[in-house]
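The chain below stands alone and is given in structure tokens; this is the form predicted alone.
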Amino acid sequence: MHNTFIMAGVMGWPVAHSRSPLIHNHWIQQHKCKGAYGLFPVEPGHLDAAIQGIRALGLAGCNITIPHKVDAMKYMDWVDPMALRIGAINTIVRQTDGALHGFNNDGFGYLQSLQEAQPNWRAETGPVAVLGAGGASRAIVVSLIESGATEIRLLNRTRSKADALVQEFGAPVTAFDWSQRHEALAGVALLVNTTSLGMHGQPGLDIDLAQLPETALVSDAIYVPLETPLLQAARLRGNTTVNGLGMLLHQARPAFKAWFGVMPEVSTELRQTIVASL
């Protein structure tokens, strides 16, 4: 007999800090769904068994977080082309026949957070400067390219990682030395920090915003704290700023729809619930 109680969760190691249960359980209550969303602490050596367990347990699927986002791909029956380009998945959806499909909704969440802050924002408006070349950077860069960005200036503390992304993603992306980060802001329409610099307990991001146009949107993938030193400096000089909370909230929406059948919204109430938990 088919179980009408829908279960999903998030696999990570560690995973206790994840805000995903708060987000999904808020929507489950709001939409009166019969189901639950939980935390699954999965050690790296147990990832294969845990993912196969999705079928055995009859879960609707799950989110995948650090350190499993790359490794989880190899256990999928099908991976969305966008996730293939990013090289990682953050969502698994079990199909009715038991097949496991992998998606990456981080880029979607990121773009939604920009449009929330600036409804008329367009990727092709002007050059984009992206700081960092890790997983979040890949998701953001791919989503910007797919949305029509024509010039992405990539800056990473280790230059070779930025060069590798240029090799992979081609024309719209150019790499700059970390020492060029101040000048690389000239004329940009969007500045994105995907590094951990400025995160709670980490050193701040040392960057001079003098060359940054006042019209530029400044965004940070970090949400602890909600206003990083970068965002504060940008706000004080008149730039519109976007923190990482919107990306976190909006990436959860397509996953919830896939599992529970409803496309949820990001309400002020949900945002306040998450902020109160930080």
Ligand code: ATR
The other form holds:
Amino acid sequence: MHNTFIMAGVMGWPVAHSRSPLIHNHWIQQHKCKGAYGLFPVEPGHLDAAIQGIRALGLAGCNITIPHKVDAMKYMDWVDPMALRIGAINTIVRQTDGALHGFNNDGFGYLQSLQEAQPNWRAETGPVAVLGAGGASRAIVVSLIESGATEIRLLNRTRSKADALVQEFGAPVTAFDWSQRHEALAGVALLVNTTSLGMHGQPGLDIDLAQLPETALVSDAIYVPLETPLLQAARLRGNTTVNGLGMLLHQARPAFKAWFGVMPEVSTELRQTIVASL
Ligand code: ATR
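Output the structure of the form predicted in complex with this ligand; the preceding block shows the form predicted alone.
Complete assembly follows, chain above in first position.
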């Protein structure tokens, strides 16, 4: 195995904008691995064949991104319990016997990004308010539950989607109407935006932070722009903020470890490389 060239990549549609090649190829060079990480534009109708191709081509594995994260699960020989709970995978690791194992490292990346901003951060510190109930929300909510969050207030424009997550995950999650997002911030230790509001080209989140404690950590899953209107407003009133770049960078670490055998670090240099590409 040691002399083999290790290949991995990301399957998505569209996938051209993905920063994953920059991240993984940075680590490949840094650790002097023999290998490469590429972009695989996979149309939805070709997902089955593309995943079987991991075996056929002898790839070490693949990242899976939009729109394949949910569908890809059914082609796995085994899915990690965390990914099963999230209901989606973002990483495939081919085993020596050819079996394909599915993982979801988005929640890991999110928790790491919080810890990077505030090393003593603990999920059980206080209530959490989560805005949004889509794919990113599921990964973040599951990771918060697994790390011991005792109260997660879930607010989504479409209330039924928040209710469905409460049904599925049970306590500690409770659903609120989108119109309650301002007062739901009272007493929270962490506020997370997982909606697309505030993303480049989209309107900002319309939320009044008056009830939010100044000690609360405020995070956004968005990384373009690095500082969303939400994070700017939070910073200006004294809250510690965490943008989505850390989640993106840290979710890649366990995948790189699985494929290339080294747990890489998120260095200032890597961060600068990615920021320069945004
Ligand atoms: P992701 O995988 O990034 O989480 P997603 O699954 O499409 O993307 O979820 C998008 C989230 O942003 C949803 O919670 C969505 O709310 P709805 O469930 O009501 O659609 C939220 N969202 C998108 N546009 C929004 C808007 N204009 N106002 C409020 N929430 C919005």
